[in-house]
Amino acid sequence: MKKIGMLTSGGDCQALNAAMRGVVKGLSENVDELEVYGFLNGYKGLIYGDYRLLTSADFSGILTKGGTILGSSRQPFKQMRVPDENGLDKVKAMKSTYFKLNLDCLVILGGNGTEKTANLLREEGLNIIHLPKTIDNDIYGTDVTFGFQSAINIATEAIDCIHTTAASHNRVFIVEVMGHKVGWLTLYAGVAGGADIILLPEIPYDVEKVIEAINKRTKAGKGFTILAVAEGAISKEDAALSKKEYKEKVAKRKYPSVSYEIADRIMKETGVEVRVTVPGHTQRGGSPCPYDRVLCTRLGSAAAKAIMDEDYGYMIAMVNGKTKRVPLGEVAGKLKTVDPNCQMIKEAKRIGISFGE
């Protein structure tokens, strides 16, 4: 008899039930006896013992399916040494309910808080597998994180869509791309999506040269100009800034966020109108495309290998177009953000994409 427990945590993406069907397909292909237990809510099922036994008929059906059956919610790993309101301690409680369900392993899928949190329960005792979730592939040790060629798909269908609009209309526009610490699926997406400026966050911009490259355009006889931003974008001034002075800036910021202060400055020096779309949670939802469900179908069965094998503490990363066991505790806690020197950035330079710097 197997048993596991399964809890999907932070932000939903494309590929959550794929992957968790991976998983459970490969163990009950392969194991005599299976129990899994789902905590619902993510950590939150774990710490206060919100939980069900999951059956076969729950894994039917949903390698198609966005989001997650067992439900999510953001615990800040910064919190879970902290009591809540009640003074529960909530590893001892995670702990309780874990030993309380005998359970063989604890399968983790999130991104890197929930990463932070898989290696805090292993240095605990436990037996934790982590699967990389997250829609901006930020998270280290692995080559790709499922939810993000989801997102790059509708990120870059929504820049197609402006390109007509912005053609027929001779304006500038900017699509606003997730993204608050790295820049991966805004670069992915604005070129895919023949975006003739790009600006991410591990390369701060100047204004001026944004412009620069919108007038080129102009004077070369092109109508309208398209910029990709990430919501974390950051001009060179405030990128000099330190942390609290930078948050006590945006905290007095009239504008809605970078793209409409942007916006705003490329109106003011040029008198070009400027338009600007967000997509948001769009990025986030819906179904997963082809390529993740391979994907998810791949690293939930090397999960289930994992579990077969009581091998444990590990996430389960895709490395050279192969699965790999990287330890939790080499990643943990690291970002993977965009080489401002790499060659995707190099190349996109060459055929004339801007950066803003």
The other form holds:
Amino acid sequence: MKKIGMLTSGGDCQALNAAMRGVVKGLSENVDELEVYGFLNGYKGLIYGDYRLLTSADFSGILTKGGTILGSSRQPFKQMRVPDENGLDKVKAMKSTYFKLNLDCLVILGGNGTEKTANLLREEGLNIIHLPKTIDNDIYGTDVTFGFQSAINIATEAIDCIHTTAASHNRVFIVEVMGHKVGWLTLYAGVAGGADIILLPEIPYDVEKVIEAINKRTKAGKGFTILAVAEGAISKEDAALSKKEYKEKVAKRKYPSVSYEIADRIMKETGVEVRVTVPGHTQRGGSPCPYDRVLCTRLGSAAAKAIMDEDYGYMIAMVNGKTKRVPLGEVAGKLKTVDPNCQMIKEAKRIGISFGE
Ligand code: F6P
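Provide the structure of the form predicted in complex with 6-O-phosphono-beta-D-fructofuranose, given the form predicted alone shown above.
Below is the whole assembly, all chains and molecules, this chain first.
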């Protein structure tokens, strides 16, 4: 008999359901009796004891379904040790739910913040398995996270669509891509979509260099320019500020996001028309792409094996094409960023893509 709890926390993405299906199928095929408790809306469900006892039917037909059948919410790690509005100790409450249900383990699907809380619960004595979810691909210790490839497809399609309209107008187009503080999604979608200029948080940009790149294209007879701009892109000037100063500056910014600020600068300095497109949360939506379905089936199945082995305290990662148990204590709290000197960036530069440096 195995009793497992499961929750999905933080921003959702495609393939959360596919990953949970992998875990439950892997266990139900190999364990005599299985009870699965699904905690609703992330850690909230664990804190307040809000759960559903799930059956295998709940995991049937969900391989291709986007979102999460359990719901999700953001519960910042920093707030976990802070009592709620009624004075409830959240960590104590989560442990109490876990022990009351007599769980063998808790399977937690989420990104960096979620992973930090998962590690905290491990330190508090709970049996934890973490599965790395996020369209941002910024989880340290795994080559890839699920959601990333599906989001690349959507962001690339947005750039593709802009390409056809761009070809009809002499304009500059900016497509703003999600990714929080890292540039993985923008880099991959930018290259896949044939963007001319790619701006990433890891490579602070100089707007004059961006304008130079646009002018170079115009001189070469190209009527339009496409920029893929990460939502976390930052100018050289802003990168030189302290965290506090930068936060204050962003709070006072009159633009909805960095792309609009860049657009304004380009328009003012060149007189060229600039349009901004923000695909936003569409990048997290819809059904998972085949790559993510395979990834999640493998990660889910590998998680089931770890549970059968009663080997807990790991993120189930994908490293060099193989699933791997990576100790949570070694990776929680670390961010995987794009190396500005990596091969892919060098290759992109070689074919003329500007990074605005
Ligand atoms: O972490 C995933 C992500 O989609 C980021 O790319 C983005 O910055 C953030 O979540 C948006 O968060 P929310 O859905 O809370 O607005």
